[in-house]
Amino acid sequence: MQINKTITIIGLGYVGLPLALLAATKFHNCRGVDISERRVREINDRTVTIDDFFAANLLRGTSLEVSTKVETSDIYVVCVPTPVNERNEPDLSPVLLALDLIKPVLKDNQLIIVESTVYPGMCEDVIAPYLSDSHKKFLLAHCPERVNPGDPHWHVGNIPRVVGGIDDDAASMAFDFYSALIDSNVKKLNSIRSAEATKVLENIFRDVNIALMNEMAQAFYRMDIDVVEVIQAASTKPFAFMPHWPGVGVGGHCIAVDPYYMIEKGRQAGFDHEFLKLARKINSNMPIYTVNLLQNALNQLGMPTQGVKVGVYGLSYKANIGDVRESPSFDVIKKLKTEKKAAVKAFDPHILSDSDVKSLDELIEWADALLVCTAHNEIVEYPIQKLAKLKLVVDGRNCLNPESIKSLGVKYKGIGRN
């Protein structure tokens, strides 16, 4: 299917950035824009990094138009974060600004597509009266976004999309351009909040279902069960069961932020996410346990937290990317700094720009600890025997060989595991 329209991306990060790309492989007037002048110009130099395999090929070979400022095209399409504020309340001012840049240049019968997570009822609550003051007659369509950062399999060119409309005309408009653009199936729904809810409850099955197995994890730590086996016996049933797993906290853009918006909604709404915010509790409280269990491990080797050198590996919140969005890292480190006086240095071979040594040999050679917060091929593959040296390690992401670890004389402890 081929479609001859201006295409505008708007916000180009993790999610607009990879669309923009693609899109200027298949379309010839597709334009860029971020408000970052940075970002634009190290798009422009090519010297920006993505961790996405399919986004960084393009980059290098793609022509793709970026700007500061929105020019009047037949398609824009939204993808600016959805942040949360300090009391854990949607932020929208991003979107907002995106609609105010695009206000100015819009025309009848454009469409702006909007795939920023929203809550539903968003787009027709408050999108769509925002725009009205254009006086224009807009199309507007919810498609949200799905993307897996660093994954070598799954990219923005070939995941399946969903896509709703404020009427069936921008859903149409909507459902032809994403056919044109990607390799995969686009499903139309029935109505635009459809697809508000979609993205809401595939981030709230993720984010239930991490807090039920960080829930089962410290059960199975006090009985003296390990909660990795479990979940990998578990898995051994063709059906009925999906394994998640437990760990040092929940990072990322959408399953420590979108929760949020369901909840918010709901309370407007006159319903009370009861199960929603008890997810929420036992995720966000995952750094406060982690920190804890490094205390207690250190009391039965008699040492004490205020001045032990504790190295925290990872800074991201997801393996083999540097994406520190929401990063539990951050919690733990405050935590081990201010409540238990420890002396932390902290390794991401993904952020040297934010770490404290330069490699994680150094890491471990100045440490009497180490707490591990993220799973990435290096310390996974790091060679055991360098462990030796340390009295203990606390195995936040249950990514090492618990046994090959004790064999050393080194103390273990995991998230479910001893």
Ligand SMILES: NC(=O)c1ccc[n+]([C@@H]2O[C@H](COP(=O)([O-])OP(=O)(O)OC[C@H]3O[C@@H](n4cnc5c(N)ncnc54)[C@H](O)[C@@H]3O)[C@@H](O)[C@H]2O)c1
The other form holds:
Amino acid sequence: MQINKTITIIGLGYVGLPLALLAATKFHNCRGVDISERRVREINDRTVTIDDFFAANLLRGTSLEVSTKVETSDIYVVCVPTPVNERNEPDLSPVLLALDLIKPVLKDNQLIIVESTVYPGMCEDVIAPYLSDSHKKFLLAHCPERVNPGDPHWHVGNIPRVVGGIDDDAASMAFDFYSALIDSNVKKLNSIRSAEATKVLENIFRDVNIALMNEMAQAFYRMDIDVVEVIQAASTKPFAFMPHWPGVGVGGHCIAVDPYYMIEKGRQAGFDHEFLKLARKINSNMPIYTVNLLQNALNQLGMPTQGVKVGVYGLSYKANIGDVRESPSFDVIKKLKTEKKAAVKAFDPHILSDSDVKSLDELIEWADALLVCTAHNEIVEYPIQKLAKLKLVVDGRNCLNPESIKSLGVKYKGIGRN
Ligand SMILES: NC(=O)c1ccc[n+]([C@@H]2O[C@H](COP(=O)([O-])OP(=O)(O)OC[C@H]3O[C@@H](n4cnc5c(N)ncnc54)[C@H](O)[C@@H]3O)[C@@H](O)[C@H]2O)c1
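With the form predicted on its own in hand, show me what the form predicted together with this ligand looks like.
Next comes the full complex, and the chain you just saw is listed first.
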């Protein structure tokens, strides 16, 4: 099924650009809009860097042209960021700014779909009232994005979607749009609030389960039980267990941010999300836990932390991509430098502009201790004997083989494994 409609995607980042590229292959009239002139130029020049393999392929083969101006369209899809401010409260300004771009060109019966992650109630309580001074009979729907950058299988074209509308017409039009766009199921929900809540629940599910594993890892470590072996063992149960992994910290624009949207929404509704707050606290403390782990291990070697050369491997929050948003690596580096007075150099093969050295070899050559913050393929596949000159390896992602490292005579610590 193809729909003969004009589509405008607003916000061309991790979420919006793959969507716009896909839409450009399915709809004759698809436009992309971003407020960043640089981003627009890089997309039009095809020099933009994309971590998403599916979108990278589309970029080469489609004729999508993007600009900084919104023109009137049958459907507008808002994919702008939804960050939190310094008090961890939702910062709605990018969404409202995107709506300001739409309002002057909005016409009756046009559909606005919000893909940005919002808290339950935001479309009805904030977005619809904000659009009302356009004096147009608009339709409003929410379809939460589920992209997983770096995933070799799941991409914008095949991930199932859920949609909710402010009324049935909006939900049906959004349902038709996504049904024509993707090669997967689209589920129409009974309310826009349910669609908003679905996304928040998905991200909170990950945050609290990772927090649980981070807590178990810290307890098991004291009992000399290997948390990785235990999680792998529990995963042999064919039902009712889903593995999540402990680590140096969670990052990215979703898991580290969205729970705060729900916490704030709960607060406004008179509900205190104790469980969510605890999960956030545990996960936010993992960088300092990891730095303390490194300090204790150095002390066991009779080395002070002050002045020791620590090579931090990985700046992105996730393996094999170059996304640094909310990455725990920066917290780790700050704490190592300011609180522990260590000498620190960082390297990330995906973020050479912010790396202090040009290669992993150079990092190892310089360092006394290596702290792995990101499980990029490069470090996982690195010849283990090259680590032999180090005194200590702290594996913040449990991605290296402890026994191989110890057999080199190098001290090893993981998150929840000795
Ligand atoms: N990155 C992910 O893995 C992911 C996954 C699921 C959901 N989300 C959600 O999707 C939304 C977008 O995230 P993202 O990762 O694509 O963000 P991003 O930072 O990669 O991209 C956002 C883009 O929007 C542009 N922009 C900002 N304000 C704008 C405005 N007012 N008008 C037009 N363009 C504007 C920016 O210049 C940028 O290019 C967020 O709400 C996020 O929570 C992200």
